[in-house]
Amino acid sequence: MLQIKDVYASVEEKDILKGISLSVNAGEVHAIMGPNGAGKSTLASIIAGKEEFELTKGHITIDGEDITELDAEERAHKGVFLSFQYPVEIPGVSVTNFIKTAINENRKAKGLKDMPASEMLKKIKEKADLLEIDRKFLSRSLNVGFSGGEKKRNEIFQMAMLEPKLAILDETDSGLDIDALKVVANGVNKLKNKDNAVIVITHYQRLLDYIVPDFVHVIMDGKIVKSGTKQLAYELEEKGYDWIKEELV
């Protein structure tokens, strides 16, 4: 589904990314660990194409589709979702209305008409009762006074109404006490199947316990330098980074 080939990427002219190449298939979840600016989530905003972030070097592709050139808007319709380290506030436009939008948006890049509005009521009740979120919360402004978990569920709620090929959870553990981290985590499991992928970029291996990596990548100095299986996060947890920086000396 998703092949990223040699890719070199930088921000205000720092380079962050120095050679990453990865391979997801569908019905996967990958993790990718490492320490505070190694990479993790320039790597996030290079899949999704936000404009700040400059590739360099390299091709990403979806489906055989090279995607490199293609804006974040573009890469919204061709099914990438990125869950947000800190989700914007929008007064004033409620959570129902901003799907709403986002859905039409997307069906409009593919030549379809607006979802008739009984299939787009049907498909809220659906996914809010799925993720267990009280109806009330969707008439809320978009994460305007919502709390960290609740920022959070509403990602994935929109991740469950938008039903990308890929979705990619930057940090989506930041700031959640256990139980919210057991919703959001919940929420991604009801949603995963054999036809969609998940990239979790995590700093801690309390994630894993609940969404249960296939592959854990470690990047560091802007390069995956180790990938294993889910034990590679329990050897991260207990060592810390350290003893993959003496093994790469």
Second form
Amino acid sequence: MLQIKDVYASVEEKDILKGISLSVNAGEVHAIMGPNGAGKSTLASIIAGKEEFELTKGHITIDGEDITELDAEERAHKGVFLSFQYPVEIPGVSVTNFIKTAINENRKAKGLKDMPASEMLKKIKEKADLLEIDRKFLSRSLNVGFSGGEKKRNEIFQMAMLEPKLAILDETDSGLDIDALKVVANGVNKLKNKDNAVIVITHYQRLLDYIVPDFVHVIMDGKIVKSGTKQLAYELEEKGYDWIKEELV
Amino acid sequence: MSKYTEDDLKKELETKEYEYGFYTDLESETFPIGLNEDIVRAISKKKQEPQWMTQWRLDAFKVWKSMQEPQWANVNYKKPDFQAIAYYSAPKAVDPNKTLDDVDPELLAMYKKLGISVDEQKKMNNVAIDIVVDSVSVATTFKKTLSEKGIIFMSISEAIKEHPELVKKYLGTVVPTKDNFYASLNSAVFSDGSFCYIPKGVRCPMELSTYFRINQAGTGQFERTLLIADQGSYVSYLEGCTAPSRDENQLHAAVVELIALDDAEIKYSTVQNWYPGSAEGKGGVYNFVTKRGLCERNAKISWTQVETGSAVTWKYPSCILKGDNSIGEFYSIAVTNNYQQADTGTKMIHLGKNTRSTIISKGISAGKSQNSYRGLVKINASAENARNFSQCDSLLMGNECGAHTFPYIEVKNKTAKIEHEATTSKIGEDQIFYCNQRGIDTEKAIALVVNGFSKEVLNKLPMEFAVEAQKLLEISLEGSVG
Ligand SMILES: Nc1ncnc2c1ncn2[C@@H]1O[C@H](COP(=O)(O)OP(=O)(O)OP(=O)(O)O)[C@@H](O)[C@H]1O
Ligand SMILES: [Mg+2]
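Return the form predicted together with the partner chain of this protein as a structure block, the form predicted on its own having already been given.
Let's see the whole complex now, leading with the same chain.
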């Protein structure tokens, strides 16, 4: 589904990604780990199409179509979803209004009419229940005054509403307490099927006990330096990253 | 060189008039440019006004002559030449040969976005309507309902003739003829406007002027409004139109006076969308408005405004809280884009005991525009336990615009409680990207952020107006980022 071929990217003249290749098939879960500042969020942003980042070399395709020239919203319309490491506040815009707008804009791109209000309400109720989100929460301004955990849960709520083909979860586990982690992971697992794929970016093996990856990749200094199975995550938890560095030299 | 004759003058005037787009009976309908006592008299005569009204205008003119244009506002513009303006022009007539095809396509595109019906579009552009539609019967039922309740709602010219006792009693009591330069000018030369009286204890059953607002769009550059809510009555009044107005008059100086007697309530909502000038800052309307309301005991006046038009705006809808327990409110959204300049805000003058006021001002600046909030909260010695809450938020788009706040507070009574909050924020790239990532394009994302920012004020508008105003905000800011 997703093909990343030898991607180099920079921001403000600074090279951050230095030749990343990754292939994700439908039905798979990939985990990406790596030290702070390695380029994990940058990779997520490059896939999602953030303009600040310049793709200097390489290609990204989804279902065989090159998306490197597409705007962020066009990629979203193709089913790319990013759960942000740092979700953004929009004062005065309720969670409900925001997701309603997002859904209808996605439908518009597909030539569909707005979702009927009754269907929208039903869907919101269903997904809020799945993620154990209080109805009152939905009328609050998007991310304004949300706790760290609430922000992350709200990201996954949006994912559940939009039903993306490719979901990238950037440190969705950080800030979640153990119960919340289970709820969110359970939500992700419920949405998982043979036609979509998930990339989870995390520092902790714990999340991977709940969202079980098919592959684990380690990014260091803008490159994927090691790939393996879930076993690799245990090793990293135990030994840190130094041994990989040593292996490299 | 041959002598400049009377005929030459006449010809020149004719071409001038043609330029300004009048079609009927040119000679008798338009006055020569310039302002003097004779012109003031002529306006009054043209309108068949009684002697007292003529005198009132002349007194105002005398005062005006001795006044200077105010300089304190944070706006920069070339001062109008008051002797180069024609002070009376008849309303534009329907041109039987004109069709919508003759109208600026850009304007038509905007109507479409605002969802304005074809008939309304025709009315606004003086295009004859072939089939007389519903609106006529709507207006008739509307008038009937009002008269059954004893509500008077008519043009101020009609009111001067039909209800002189009311006009005489209240005109100029809230905004005196000598109040300020533009108010004096308006008093001398006002063209027309609206008059409204709600009798004791009557709750006006509809938003006033909802059905008339398109027709009223052409009331001219010196509009005068007088609205009286008698004891215990209630009225919600809508002024203006979301549709863009391409008035060729550069200078607009309106006066609005509101009187809320004991226990009465007036809600006054405005959408101002005069021509803002080109994207390069050429042309556009100068809008210098004086709006003020007087509250007697337990009365309440709410001003709500959405200001998106005009090249220069100078406007401070105010409340004089004279009666004990009276309430004044001001909710405002002012949008400036390109080279627009707005200096707007309010004055809350607390005289009575337990008077309360609320000010919520939202300024949105884009392009190279300048947007200023200027507000005065004055608590007199007599105003025991007065309260005010003010909140002024500014939203900036891009790096070339400016937002300014000038809050003035004068407190002469120690029991007063005053709170003031102010914020300035910028639409961030991060906010836009977040929306983009969810499938929302940049234009829609800006609209979403702006609507969120303006929500507290939009919520104060009557429902149908709010929807239009929301669309108007989007259109006004189109193309301002990215
Ligand atoms: N807008 C930017 N301007 C300058 N440098 C940037 C910008 N965005 C990211 N960087 C730099 O790029 C590098 C990679 O950042 P990135 O956010 O991708 O790391 P990460 O692997 O997600 O780290 P973490 O685990 O801390 O989230 C860092 O050195 C960071 O400072
Ligand atoms: Mg990161």
